[in-house]
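The data below hold one chain only, encoded as structure tokens and taken in the form predicted on its own.
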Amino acid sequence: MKLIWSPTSPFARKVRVAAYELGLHERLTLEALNVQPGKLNPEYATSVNPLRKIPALILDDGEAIVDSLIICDYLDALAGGDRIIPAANPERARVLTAHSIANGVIDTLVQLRYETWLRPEELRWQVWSDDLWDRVVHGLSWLEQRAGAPRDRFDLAAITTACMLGYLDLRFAGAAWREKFPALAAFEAAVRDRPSLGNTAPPQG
């Protein structure tokens, strides 16, 4: 299987962490691709993902699976199922809901990154940036309230939360989120030494 990815993409990192946790990482061949607004990538759009997003998983028969959640679900099933995504409700709904919030924070942080780094300064809209950051804070607050909940496995919600916090450190180092969200800080400290996270850490700088 081939994973189309970027070293700094938190969505691609989520898939790689999941693959490590499921014991499937050695079956993935990595192919880097740069995607950002303004880069049309017509070949990728035509042959893999018309939305030009990563990650994408190319199966051995050439079929492409897109969207990090769907890829993680596929890998979970490949590893036997019920490993990082619970098979039955209500636990399945709980994990997928928490995943959705953490994933939404990632998506918002990426938008904020584009707004404050990629968009020319004279075209930036501060009201929009403030709105995005407000969503981030509310998402972190939601996850903070649930960070101390007991869990018996490093599930997809935990994986996505860890990748989200890693991206926050990478792109918004001055956010001082650990002081504002101590339960999330304790969660991050507890999981940071997992090999799946260490082996997928994005390059700094």
The other form holds:
Protein chains: 2
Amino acid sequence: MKLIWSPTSPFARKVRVAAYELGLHERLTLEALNVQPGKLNPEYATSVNPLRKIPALILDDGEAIVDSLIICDYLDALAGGDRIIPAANPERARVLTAHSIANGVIDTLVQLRYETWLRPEELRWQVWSDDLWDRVVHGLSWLEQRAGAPRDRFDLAAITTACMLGYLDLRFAGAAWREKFPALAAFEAAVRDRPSLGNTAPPQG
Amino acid sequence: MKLIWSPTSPFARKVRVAAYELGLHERLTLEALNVQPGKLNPEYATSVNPLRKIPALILDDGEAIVDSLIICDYLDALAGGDRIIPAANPERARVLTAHSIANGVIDTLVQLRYETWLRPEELRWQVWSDDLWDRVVHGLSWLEQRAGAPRDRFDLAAITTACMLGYLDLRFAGAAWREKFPALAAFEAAVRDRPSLGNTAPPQG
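Show the form predicted together with another copy of the chain, please, the one above being the form predicted on its own.
Now the full complex is given, and it begins with the chain already shown.
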């Protein structure tokens, strides 16, 4: 299987961490692709993902799977199922909802970066970046309240939260989130040395 | 169960259509919420969804499920499973990938609407709206190629594609998508009269 990725994409990292946790990482070959607004990547848009996002998983028969959640669902099934995504409710809905929140915070941070870094300075809209940052803070508070709860496994919500925090450190280094969210800081310190996270850390700087 | 929704949200409509198809619509009570950039809805952000998106499903015990895909997954399981989301691969990954594309087109259309309608005119960035529209066109082409394929059920990909096309008609009435994508036009004409779609159509105008 081939994973279309980039070294700094938190969504691609999530899939790689999942593959490590499931013991499937050696079955993934990586192919790098640079995606950003204004770069139309016509071949990728036509043959893999019309939305031009990464990651995408290309199976050996050529079929492409998107997006990162669906790839993780596929890998979980390939590893036997009920591993990083609980099979039964209510635990399933709880983990998938926490995944939605952590993943949505990543999405919001990416939008914030487009607004405050990529978009020409004279076209930025303060109302929008304030709104996005408010969502990030509420998202972190939501995750903070649940970060101290006992976990019996390193599930998809935990994987995605760890990748989200790594992305905060990579792109929003001045955010000082550890001081405001001590339970998330403790969580990050506790999981940082897992091989799945250590082996997929983005290049710094 | 309580569904937080709005009459024009294509994501909320997707959940309502799914509930109809699964025979669960009478178990949903609806509670309207207006969400838009710049409107901080602090109570909703704190107690339900920190990302302030709709829909959210509030269970009878108070637990909130987000986002629309996870709610549909929950409802499918509640109806016995393997109904609108296939339980087994490769069909499962195929339907969920097609859902990702149709859902991603909706997401892109919403972003396009923020950029070309909500954002103050002097702050709009043509590179970004052109980029978003290019994703929409590629997404529609991707779905067009698969719209003629025989279907043995009205699954989550078909539901989401129908809601996406309804949103195009609602908010991008000048797009003339039926001329450019005849297989999608035939699909829409064939499914339009299903009670699930007829009973959830957004108010026009």
